[in-house]
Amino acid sequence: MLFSELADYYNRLEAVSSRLTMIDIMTELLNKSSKKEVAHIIYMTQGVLAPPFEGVEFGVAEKLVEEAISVATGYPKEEVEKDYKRQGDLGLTAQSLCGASKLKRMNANKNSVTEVYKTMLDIAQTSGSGSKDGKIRMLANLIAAATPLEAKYMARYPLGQLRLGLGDSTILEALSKAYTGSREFKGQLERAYNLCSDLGTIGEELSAGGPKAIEEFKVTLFKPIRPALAERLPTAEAIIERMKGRCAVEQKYDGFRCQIHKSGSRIKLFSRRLEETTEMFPDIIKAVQNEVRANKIIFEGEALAFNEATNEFFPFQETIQRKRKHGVDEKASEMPLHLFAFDLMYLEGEDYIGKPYERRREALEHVLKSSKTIIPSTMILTSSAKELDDFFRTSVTNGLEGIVAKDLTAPYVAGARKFSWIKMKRSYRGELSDTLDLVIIGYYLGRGSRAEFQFGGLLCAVYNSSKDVFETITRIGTGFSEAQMREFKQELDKIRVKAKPPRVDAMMEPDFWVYPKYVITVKADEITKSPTHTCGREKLADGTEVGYALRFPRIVGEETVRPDKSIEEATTTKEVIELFNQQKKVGVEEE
């Protein structure tokens, strides 16, 4: 397939907002793709070169793309920059300047999708002395040979700003329809995707082996499994009732969630977002090598800085200092980590995903029997609400977040939030029992005392996983430090867009829209019904429409964004509705 054909499909996708229409367009695109192109097209549509755990990044800044457009079109850099400021989109700048190029277009070279993908991969992998000039030259050559429409997406792609409005869920439905004729196979595709976190691999397997290949898809070492997530309940009684009696109850730790893959001497660590973090935690790697009694294993746990002298956990604000690319060894010596392991997914060639939790825990404890750095999470077995509540209070007193109750008979549910895991976190008088992770979709200009910062607050949304859109839930206008205001303004300006992004469902309009990219953690006093927000919006009997909103929202901590969470991992609309229904119940308050 020529890249010009792909650009036509992207242009069609960008022009529509209906998710069903997007699925139909993407289905048509996949049906026209060869088996060798499917993975490349999926990665490109996701705006990446590879899944996150491979760590392949473009390493391309806006200034570099401006220079490439200048070289490709013959316009001075100043004119390119001026047009970019006018349009606010380097893709549109590339399109308009290519359409009026001062240089003769290289019609002889029509690039295929695979050629463009491989060139972009070369751009990402170019490093060292002279790498910037090399990147500019390669990108300029692509743009110079492109039609104006092709140039738009060639400029946007390395910046991660294709703006097509497709999430992974929509791509999975398109794959299902393209290769089975209906969207009903999406569940099987999602299961396989949750086991490997690689949508390109899923497309490749499906196109080559058909539905059977997906039905037989298994866990693979060094392809991270999308983490299981916990539902929420407000009381010990509610948890015991839901679990129907005896369950495991683990302490909930506030650290780095780590998924560990080991095969002989080869070991890799992956974060909650499935990015490789192996180099950041040499002390954990050493412990896995020397203390874990298994040759091939996948397990997960929470890494925390632990003060052995006082037998206390360091707060997350201190633990987070361990996540760094420089000065790793010095910080590891100063603040060693303990890994509290809580689940097992694979052991010595055997898939443990489908086994009941009781079996997984027993096997995990066995392989960690002699380890001092990696230890099983503290756990009790109980069918008593009082015993669960006492364990919860003790955990909170020791500085932990709370507890997670687990169904002893349930499998590991990768990539989903189910009641096989139920969390209960400490709460404070007059607050919701849990924080919410929200996606920034816009921001407001500063006024009055904030005018100098040009930042006055955020418009935030939750993720509606069934519709694959982001629905507004709150405007946050207070509680920012001066440093946060400056940082938000600086980072959000980079992803500012002129119109509402296609995956955003909103009635309110901020001063500036931004492309959904960043997640923040927010605390609020209450969830209320709202006529102005779209989260869970529904029509009432009297014909009015209301959604859900947050009362007195404020950002949590000094960190501006959650680096460990992707936008699809944000709090969902379904969770907000559950929290709304729970908040009237009597919860446990910290004493």
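Residue numbers count along the first chain shown, from 1. Fair warning: this is a prediction, and the values are worked out from it, not measured in the lab. Rigid core (definition): largest C-alpha set, two forms, superposition within 1.5 Å. What changes on going to the form predicted together with adenosine monophosphate:
Comparing the forms between these two forms, the C-alpha position of K355 differs by less than 2 angstroms, with the core used for superposition. Comparing the forms between these two forms, the C-alpha position of S370 differs by less than 2 angstroms, with the core used for superposition. With the core held fixed between these two forms, R242 has its Cα displaced by under 2 Å.
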Contents of the next structure:
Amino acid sequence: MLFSELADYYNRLEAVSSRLTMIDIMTELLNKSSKKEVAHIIYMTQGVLAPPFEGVEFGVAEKLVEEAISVATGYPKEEVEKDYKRQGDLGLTAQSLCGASKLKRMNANKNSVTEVYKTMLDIAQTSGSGSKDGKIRMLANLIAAATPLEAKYMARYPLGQLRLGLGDSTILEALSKAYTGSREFKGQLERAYNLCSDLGTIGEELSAGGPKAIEEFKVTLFKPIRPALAERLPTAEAIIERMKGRCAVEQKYDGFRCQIHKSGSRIKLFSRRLEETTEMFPDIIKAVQNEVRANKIIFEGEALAFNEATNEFFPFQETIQRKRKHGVDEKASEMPLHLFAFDLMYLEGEDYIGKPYERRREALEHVLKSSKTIIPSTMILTSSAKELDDFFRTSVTNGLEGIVAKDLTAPYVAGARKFSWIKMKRSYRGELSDTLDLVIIGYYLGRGSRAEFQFGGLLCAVYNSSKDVFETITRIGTGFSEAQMREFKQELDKIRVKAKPPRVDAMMEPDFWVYPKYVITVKADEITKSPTHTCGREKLADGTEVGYALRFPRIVGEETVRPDKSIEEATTTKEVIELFNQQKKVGVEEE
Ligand code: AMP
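Given the form predicted alone above, I would also like to look at the protein as it appears in the form predicted together with adenosine monophosphate.
Full assembly next; the chain just shown is listed first.
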């Protein structure tokens, strides 16, 4: 396929906001893709070069794209910058300056999708001294031979901002339609995707081996499994009732989630977001090598920094210092990590995902029998709410976050939040027991004393996973430090869009919309019903419509934009409704 055709599809995708229409356009695009190029097209559409765990990054800043546009069109850098300031989007700048290029245009572009993809990969992989000039040259060559529409996406792609509004779920649904003629196959595709976290591979397998290849798809070493997530309930009684009696209850540790893949001496670690973190944790790697009695294994746990002087674990705020790219070894000896292992997904060629918790735990304990650094999470088996509650209280007294109860008969549910794992966390008076992860979809200008920062607050949304849209839940207007206001303004300006972005469902209008990209963690006192927010909005008997909102929302600590969570991993509408119902129940019990 020619890149110009792909650019046409992107242009069509950008112009629509209905999810169904997006699926149809994407289906048409996939139908036209050959077996060889389907993976490339999927990665490009996701705005990446490879799945996140491969760690291929463009390493391209806006200034570099500006320079490439300047070289490709003959406009001086200052003019490119001026146009960018005016339009707020380097893609649009590339498009208009290409359309009015001062240079003689090369022949009409005949670059194929694969050629463009490969050049983009070269741009990403060029490193070392002088690499900046090389990257500029390669990008400029592409843009110089492009049509204005192609140039728009060529400039946006290396910045990771295609702005198409397509989520993984939409791509999966389109794959299902394109290769089986119906949306019914999406469940199977999702299952396979949860096992390898790589949409490109899924597209390739499906186009080469048909639905059968997907049905038979298995866990693969060194391709991370999308992590199982926990539901939450507020009381020990509710947990025992939901588990229908006997269950396992484990301590809940507040550190880094690590997924470990080992085959002989080859070992890799992946974070909760499935990025490779092998280099960051040499102490864990060494322990896996020396202390785990297995040749081929995939298992999971929570890593915590240990204070050898006091014989206690460091709190999370300290542990987080271990997540670094430089000075790794010094920090590792200052704050060695211990890993509390809590699940096993694969062992010596055998898939454990589908086996019940009891079997997985038994095998996990066996392989860790003689390990000192990697310890199975502390766990009890119980059917008594009192015993569960006592265990919870002791855990909290010992400085832990709470507990996670686990269904003894359930498989490992990759990539989903299900009641096979139920968490109960400590809460503070007058505060929701859990924080919420919200997606920033707009911001407000500052007034009064805030005017100088040009930032007065955020409009935030939760993710409605069944509709695949983002629904507003709160406007956060207070509690920002000056540094935070400055950083929000600076980062959000880069992703400003003129109109409500696709997949956003909102009734309020912020001063500026932003493309959904960043997730922030928010605390609140309560969830209330609200006529102005779209989260969980439904029609009441009297015809009025209400949704849910947060009371006294505030962001946690000094946090600003956080790239470690994807927008689809934000708190969901369903979770907000559950939290709302739980808060009601607790209230009733107290009365
Ligand atoms: P939360 O992030 O509050 O939704 O809680 C789920 C997280 O708790 C998981 O992603 C793990 O990183 C962490 N965790 C800590 N201890 C455990 C445990 N024993 N079992 C499962 N998850 C745990």
